[in-house]
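One chain comes next, on its own, written out as structure tokens in the form predicted alone.
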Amino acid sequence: MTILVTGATGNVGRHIVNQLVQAGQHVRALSRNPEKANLPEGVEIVKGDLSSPETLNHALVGVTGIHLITFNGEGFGALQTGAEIVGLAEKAGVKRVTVLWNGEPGPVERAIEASNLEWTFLEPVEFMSNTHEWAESIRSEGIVRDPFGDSLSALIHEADIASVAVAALIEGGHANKAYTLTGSEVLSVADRVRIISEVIGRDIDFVRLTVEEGRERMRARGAQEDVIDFVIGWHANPPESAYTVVPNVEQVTGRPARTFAEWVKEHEQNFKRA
């Protein structure tokens, strides 16, 4: 079968592509810039844009499963084209779809729930890969700046999110289920700084930003105001689900969720001085 992966060059999408290839699946990757995708040999890369559904017809030919992202590429706001995407998928004969949410239900999720597709919602509490935003200041100054040093999170390795997606796309038994996805431990920002320090063998100072400084930093990265409000609100007063470990990764994949220390070891060169 052919599986279409949207967001294929993103933090989770690349893992999904790689794991599907390793599982022997035919993978078609959607990209707005195919020439820059840099995906494994054998992956079929097609040009398309979820915010312009008319560009998707050719990408959906022969597809039986889709991994969908729910945010656009500019500002990370919610995609508004869910109904059109779902309509095209149903017309093309797609059977299964995994949906990576963007923090709260939006037009894509609502369209999927109203469809005849076999859907699986992936609801990670926080990506470990968000930690990359500290890399430059750790390398150059040995400092992490963040407004929420005490904020707790059961953050998850992006490869574990991908493993659940792959299982749902190629196995049965996951239709019409929503999986909250967490790592195996609850960590504060200070805990994460300590673990990075231990792995790279360097002292790291923590500097607490004001909330407005945190907002301004996100604006400088191009985030939309509604996205900034959501992220700031989440970390200022995280819901209990954000810091409650659940066993869904192990139950779906048969292996425990990876730890944050494992993630840091995989990426430690990004945090070390050149």
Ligand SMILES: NC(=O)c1ccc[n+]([C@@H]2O[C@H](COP(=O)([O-])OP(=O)(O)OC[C@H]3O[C@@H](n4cnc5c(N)ncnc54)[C@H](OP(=O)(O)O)[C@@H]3O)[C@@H](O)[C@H]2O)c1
The other form holds:
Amino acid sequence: MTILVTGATGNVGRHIVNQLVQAGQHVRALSRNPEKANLPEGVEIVKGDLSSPETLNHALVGVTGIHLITFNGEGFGALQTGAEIVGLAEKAGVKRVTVLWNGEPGPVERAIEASNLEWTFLEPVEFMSNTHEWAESIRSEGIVRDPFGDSLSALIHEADIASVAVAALIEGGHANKAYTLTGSEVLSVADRVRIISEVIGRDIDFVRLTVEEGRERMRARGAQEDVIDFVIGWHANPPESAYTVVPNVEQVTGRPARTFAEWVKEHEQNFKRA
Ligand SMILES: NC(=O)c1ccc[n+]([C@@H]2O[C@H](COP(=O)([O-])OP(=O)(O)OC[C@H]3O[C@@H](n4cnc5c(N)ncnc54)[C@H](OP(=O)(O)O)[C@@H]3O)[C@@H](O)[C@H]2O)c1
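How about the form predicted together with the named molecule, since we already have the form predicted alone?
And the full complex, kicking off with our chain again.
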């Protein structure tokens, strides 16, 4: 039994790969740049690009389960190749698929829902790893710059998203379910700054950016305009689900969701002066 992990070199995918390996599964990881993938020993790394489905045939041989991303790293927009990817997966004999949503259902989600695959949609709110965005200015100046000082978030540790994916892929019992995934607490930006400050033992100031400065920061990272509109709109006027804790992580995995303080401790070197 082989499980194919797409997005394997990303925030969530690396945890999925590690947890599948720990669970004794045979893991194949898809990457556009296998030479840079840097994944654990024993993981089979194959080259492929989800936006060019003809590159996926080799990756799908013998695969029974897939973890699928739904966005294209070029511009971060929705992958347009859902129908082709799902057609290839069905032809290859794939049974189960976990799908990491991209905020709004796109061509991948629509093709999956119309398929005979056992799908599980993972619908996380904000990732704790977004906090890496603050690391450079915390290290160099002790400052967080953000346009949304007041927004509340039930942010989730990427390893918890991975744990839900792994349970769905290995154990089954989660077919045709869509799980909203949150952490165990609702935090404001001020709460997050305070927790980082406590962990690294340094005062941190908050400087509010204008929304346009926030947009410019995303543009500089290569995000396309519709993605920027979505992200800015989400933070400016978050849906209730963004700041409402739900118990799905614990119900699926059998243990409570990891806290933001745990996440910061795991990454504290990234926030400390060299
Ligand atoms: N950040 C948040 O708060 C948040 C919240 C909810 C949902 N999401 C969703 O989560 C997803 C991002 O997940 P992440 O943070 O784990 O990803 P990430 O760290 O940004 O990594 C991107 C991954 O996707 C792979 N990738 C990108 N384009 C690809 C393509 N065309 N073909 C094959 N692989 C491709 C990359 O692989 P290679 O570079 O190795 O090819 C890499 O492994 C997005 O869909 C986002 O909308 C994010």
